[in-house]
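Listed next as structure tokens is one chain, alone, in the form predicted alone.
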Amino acid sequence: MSDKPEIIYDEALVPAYELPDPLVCLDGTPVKEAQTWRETRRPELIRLFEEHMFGRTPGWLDYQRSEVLDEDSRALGGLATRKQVRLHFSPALGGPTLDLLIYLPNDIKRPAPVFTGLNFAGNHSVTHDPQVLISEAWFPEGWWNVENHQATEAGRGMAASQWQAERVLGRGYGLVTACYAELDPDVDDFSNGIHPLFYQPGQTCPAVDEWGAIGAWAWGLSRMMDYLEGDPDVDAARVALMGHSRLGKTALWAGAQDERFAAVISNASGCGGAALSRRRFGETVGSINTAFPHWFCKNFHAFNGQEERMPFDQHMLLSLMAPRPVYVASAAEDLWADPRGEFLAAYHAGPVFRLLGEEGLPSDEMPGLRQPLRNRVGYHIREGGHDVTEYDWDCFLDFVDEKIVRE
């Protein structure tokens, strides 16, 4: 079977399929109270994620030394403090690190809840802050503002529309993000980023059932929890995770795999992140494996167009956030990310929310633009396409206010 379907952009095109269900065992016993779950289905689930899709993370590091940078009480004409952390993860000098930018409001009480996650092309370009730090990450040739594989100045301030720190600053929130090439470069080259330090004898690549890009790029969240935990200016209970694009299908597997994220959201996400693979609709199982072969595991590509083979399917993904809070959000020209398939796994993943006490969403239709929809599982499609907007942080600051600040 070719690893290049047809694209289906017509609903009347997707094929029939049927979803497993998610409280159902492998061995067929039904999931009837939370003690099941959270003993023997959680755990099968994130066994099956491991296995076949995102690979197992090969193991923990020993050594992880936080280092301060910068810090500036006065940042942003005075909304924050700014904060710049590198985190070692090796003793031997040139070895990986990850640089944390970290924004806190001035005008609340500390410790402040804060929103994090990964960005794409550096710190310096979530924000026009002159002195936050160019990454220095090794890029693709082409990716934005880079010569030489490095960021450079141009790119200062490029995504600042998507991150929208000031907004996020005046609703009462902190914002920590770091660049997603600093733990492993966007490339099918696994002898770079964070890998090797977990190499054993003789090993250049990870083995078939561990961890592609994704998983690194998840763990490195984890590290930034790591880091959180111990700052005692940030309310590590609530700390909202937030992910674009293949930084949402990286924030869904952090979020499934470490429960000290108080509310995950996923924004565009897509194939292999919150949309139904089995639909079949926009992008693929196979054409993801085939244009970017190193974000999931190896186990992953038997796949390719056999979606249907698969022992699980996104709803799952976004049922190992129960009970926590889980956001998806959509685009209505994003086609590509299938903004049906993300809506039906987020309502699909409704029986496991409620079966821990709480509420999936609250409808099966899909709800029109602009008029979200608020349970524990939250969901809502805009206008346009690919991005992170201004609308779009309104709901997710909303979302989270409602959900882990005011509960």
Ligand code: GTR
Given for the second form:
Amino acid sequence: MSDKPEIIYDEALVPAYELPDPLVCLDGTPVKEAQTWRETRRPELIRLFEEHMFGRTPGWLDYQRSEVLDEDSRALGGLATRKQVRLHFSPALGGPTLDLLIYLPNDIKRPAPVFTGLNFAGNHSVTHDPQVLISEAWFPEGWWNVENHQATEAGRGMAASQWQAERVLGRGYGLVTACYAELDPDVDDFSNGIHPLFYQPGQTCPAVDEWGAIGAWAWGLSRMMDYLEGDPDVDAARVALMGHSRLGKTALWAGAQDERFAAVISNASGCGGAALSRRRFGETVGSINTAFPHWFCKNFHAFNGQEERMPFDQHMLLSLMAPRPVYVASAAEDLWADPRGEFLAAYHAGPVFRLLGEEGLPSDEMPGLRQPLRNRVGYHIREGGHDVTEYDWDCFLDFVDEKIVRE
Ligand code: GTR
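Complement to the form predicted alone: the form predicted in complex with ligand GTR:
Full complex below, order starting with the chain above.
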């Protein structure tokens, strides 16, 4: 017999749990006014997620420089203008950089609203466009289309269906992406990526309450936003942040901390993202911290098998987007990510939205497949597995159209 807890895939085995109330402060004070949320409870929740889950960002970099690598106004058959821009985070040669792939639609008046998000396998994986540069990031052994830890031409367009660039551009949005591995390779090693830029003398890894990899990836999204704010062709007040899976967890944490993101979309973010931890359905805090010890801060490991001790749950992470629109997408066969737990977290973020004068989800009854709900909190579940599909993008586009573009 192993002492490993069984993974729960049966609703009847979900333990009874009680969710902490987003509208009660740690000292027991109820939050009855928007001002108390803003000035007391919201900052308190950010601190709790920093200290116990994602880790705090240990400071600011006073260096950031951008370098335009390429610009072409006739990209994707004339549909878009493509820019490739390299962000440098250190004056040192060979210091960490992040390459942004930016497509802006040609047939709308600029500045354009944009979707942004990190990708898993390099910017060249996002479209078939032959001009997109191949990422120079270090990838772990066994990553898709990688040789000697480097991405190859074989990966070009491999994630095109997950990004739907032409569809997004056709609906009048730009698309801005960068590869997460350039910020921090996805392995349990803190000697590379951006972490060392923040170390104190003699420090070799983050302290127990300092950021893991997700914190570093989320930091990168904010640096992308810094760049977008300075680009006159981009409507920086209408940037929708989208992330899938581990990058969905990242999008939620970036959106919680950085209110410049006008809307945040989580696709199949599961455990540590939109799914409630206390349900222990599918992936659990213990399993995620074991398989990916570098994603969260070390303090988070104290909750392995002890989710009920957490001073928060993931509905509170979603509530940190309020009053900005937030959308959660699940897939029926993606049980590892706990679709019901994702829905319930979105539902239980509702009281914060209502306090701020916005509508949450209407009921705790899950909608059927392909019946998107579009209140200020949005949700859909589709058939199929762990992926981002054309249908998902249609829903994201409808949601963002309605909430931040047509409003
Ligand atoms: C899984 C992990 C999930 C999810 C996924 C992904 O292996 O257990 O939490 O994030 O990876 O990022 O694709």
